[in-house]
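Form predicted on its own, single chain, as structure tokens, below.
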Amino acid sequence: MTGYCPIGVFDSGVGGLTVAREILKRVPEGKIIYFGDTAHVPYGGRSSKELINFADKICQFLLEQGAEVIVDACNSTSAVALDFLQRKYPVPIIGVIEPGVAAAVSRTKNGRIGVIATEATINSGAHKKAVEKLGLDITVIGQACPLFVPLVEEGKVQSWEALEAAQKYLKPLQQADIDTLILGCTHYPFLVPVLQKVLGPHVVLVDPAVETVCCLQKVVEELPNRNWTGPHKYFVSGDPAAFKRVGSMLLETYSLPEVEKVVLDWGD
């Protein structure tokens, strides 16, 4: 492929940042077009009716704005909106449920998983559901952490806050033997040091972001050549300047250009 492949992402906040980092690491003929639904910000409490009119909403101003291909870098409503997106669109649409879910499939070795995400996620239960259609004997469980997308809203990704709730939502799933945990949230990589740090090394952590990617991959790959020279583009429906000193510090090595803050029309 030669060119530049514009590629959609979207999430509720900066949580979509970590697939942000994995496109470009791995697909640098990408060209980034991201919107961080920051006013709505958490998803996890939403109806299922409330998020797939979000993605609806979302994927239409990332297609206006030249999106090839759109990446779902949400758990929430890659659970409840994914087909219906998928039905809609004319684009490829990718969620982060079943790459994670492969994932985890292929590392586990005493077949009992466990999957952190909001209540949204949780409540689907569209990780039981795509292990389920692998027809394997693995047992899930799944624990909700409604306080750890505010943290990392925060930035308050190593703090006593982050450890403690950890400790919290941790504790049943340790109690259950895991040996492989799903972050079934894209905010939670950011996670990881307090995550490992409760766990231990024992337990490998899957993250969805990695693997969603590596979809992508083949998907750009697929797709007829493009010529599209813009630069990376980073919109929220919240407040742009807090977005971009969490963001900025969440990713450390890669800065983030100027976000906008658009409106969009999100209807009843």
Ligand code: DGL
Given for the second form:
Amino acid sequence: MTGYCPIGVFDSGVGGLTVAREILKRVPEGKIIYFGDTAHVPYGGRSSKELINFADKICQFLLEQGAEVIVDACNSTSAVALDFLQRKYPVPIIGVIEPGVAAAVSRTKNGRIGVIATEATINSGAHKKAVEKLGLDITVIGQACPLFVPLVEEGKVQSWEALEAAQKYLKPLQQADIDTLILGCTHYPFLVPVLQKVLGPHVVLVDPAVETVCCLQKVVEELPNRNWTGPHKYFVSGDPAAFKRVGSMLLETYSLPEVEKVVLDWGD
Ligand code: DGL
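To complete the pair, please output the form predicted together with this ligand; the form predicted on its own was given just before.
The complete assembly is shown below, putting the previous chain first.
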């Protein structure tokens, strides 16, 4: 079979690159059409109504660009907008919450899972609901970490500010004796060295990108067309130079191609 499958991927900013990186590693027949909504980052403190509107307009854009499957690489929109998007659009749309939960429940030994995420995600209770749906006797302890996304967007992933914030946010989870931690925001895998340093090696960190891309692989295998011949494409709603600079630094071994600014009609 020749040609590629165009995969739409979106997030508020550079966080979705943790999912894009996994796609590049494991879905060779995929081409990424990425949208980082950097004009609106951070998403974490925004209302469900705003997040649904942003996700809706971004999906429209990705479909116009030719996406045949979309990964909502943002926990905050996966938590509040995924059902809406899946009902509205004719292509498969994959979120990051349920794959992250599936990976965590298979790893925990003491049945105590922590979730660190944005305020929007924690307030939605999406991870707790996903665990309840599985009917397992597992306790989920959530912790919002609003300082993390701005630090990652500035590229300050190894800074003393990141360490200090991690110590503060992780303390209640350590006291709750978690043995597994879901990185419930796609920006957070860039903070793994700091998080693991604070928690120690006995706590398993779960990056939902891995399980999400397993789900994506199955969907891509079933898509009949491989007509796409274009390159990977990266779009942002804010400053393309800042995205490229920070994104390239965070991705280390993967280099980002040109990043283009697009102006969407957000309807507000
Ligand atoms: N990376 C996103 C998430 O997974 C959004 C973070 C934000 O913009 O606050 O939730």
